[in-house]
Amino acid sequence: MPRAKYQSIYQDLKAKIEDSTYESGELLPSENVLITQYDCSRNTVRRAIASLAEDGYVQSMHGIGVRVIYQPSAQTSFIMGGIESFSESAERNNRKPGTRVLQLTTLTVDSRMSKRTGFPEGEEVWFLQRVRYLDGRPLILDLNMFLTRLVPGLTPEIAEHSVYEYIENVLGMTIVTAKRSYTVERITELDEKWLDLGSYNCMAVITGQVYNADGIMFEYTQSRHRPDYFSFHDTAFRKKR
């Protein structure tokens, strides 16, 4: 599936950003700069600086031009607002990822499943455990489930890669909204067994319901980070009253 134009843009301007090429504080190339060097819309750039400033990166300001927000930080960050795969997460924190599969099994959902993921009874749902390794380090503990008749055909080797680009790109789904929730706690005997976690006897805890373009759940998600190694970055806006 083609890259839309405007995402290519940002993903150039974001490294730019990230590698200092554009500094904290310092305003980016204006409008008719941006559009002669990519060769675009003026609409095209408007929709790359849009989702800059919704990640946190840039501010717009009226009759001044955008200025760099963003500051780069010692730990690897997460996006709160935005859906991106643990590989995607990796490769803009500038990290080597792994993962390793622990389990990859179907079961049907019974309704103490249903009420603690959302999930209707007795659908059938993929059950996914997986140690995430960020530079050599296993450092999150991911459990996923989906639903069969949306992700039919999901191995091993598509888990270990990238369950979103297969869902994407082969089965051609869209996937649009996440619904979270963060907490920190006790760490479990799985925790222990699979990650490496120091001195550290809690995670941070982020649970998740992901929907698709026709508003059907068909993920859920809880994915254990070590608390020390890990910061989630949200970018707020204020409404007008």
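Counterpart to the form predicted on its own, namely the form predicted together with the DNA:
One chain, no partners, no other molecules: that is all that follows.
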């Protein structure tokens, strides 16, 4: 349950849009109506609406109202979302996850790797490589690097289960922000060796840096997906000059 009032209003409105209490193309009740409905101030309502707009659920129109523009999407491929562990993503996509650990070692970041990952030169990091299974088929190749200083005590058993669960629940570290880059790259020998690629000669590749609550980047990650098991959704806004 969300602790902040604007978050519960956000979730309530979101649910009502998803179950067509407020239908696509229609206007939401005006801010004044929502204020009395939720017994709160105008700022609080507006904050909830701003979050819905960020999600692409509504669009505000000056002097008119707030239009619902939500369209349910047919779920076919594996949809990447916010910051999630592989198990969380698999569950959200209604697929059965599996993991095989290929490598778990430590190494020291040299200048070439520093440039690529963003880790400071000389830091010691875990180097973790895993094959991810969806419904029994090897489809994703994951590479993770964690600062050993902030993520001590990694074991193959943890890597096979969930590193994020270990980080959050055992180490007590809070994961906050992830910056990601989405590209398409040629397959490598490792892809071919471990994955079920069909006839694809490309992979959908997500590389990212993850920051903790102290604003320290503690993880570099690269996730290589077979093309037909990948999709990502986004909402953008036209920049006004």
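Numbering follows the first chain given and starts at 1. Just so it is clear, the structure is predicted and the values come from calculations on it, not from any experiment. Take the two forms, find the largest set of C-alpha atoms that superpose within 1.5 Å, and that set is the rigid core.
- Comparing the forms between the two forms, the C-alpha position of residue 176 differs by less than 2 angstroms, with the core used for superposition.
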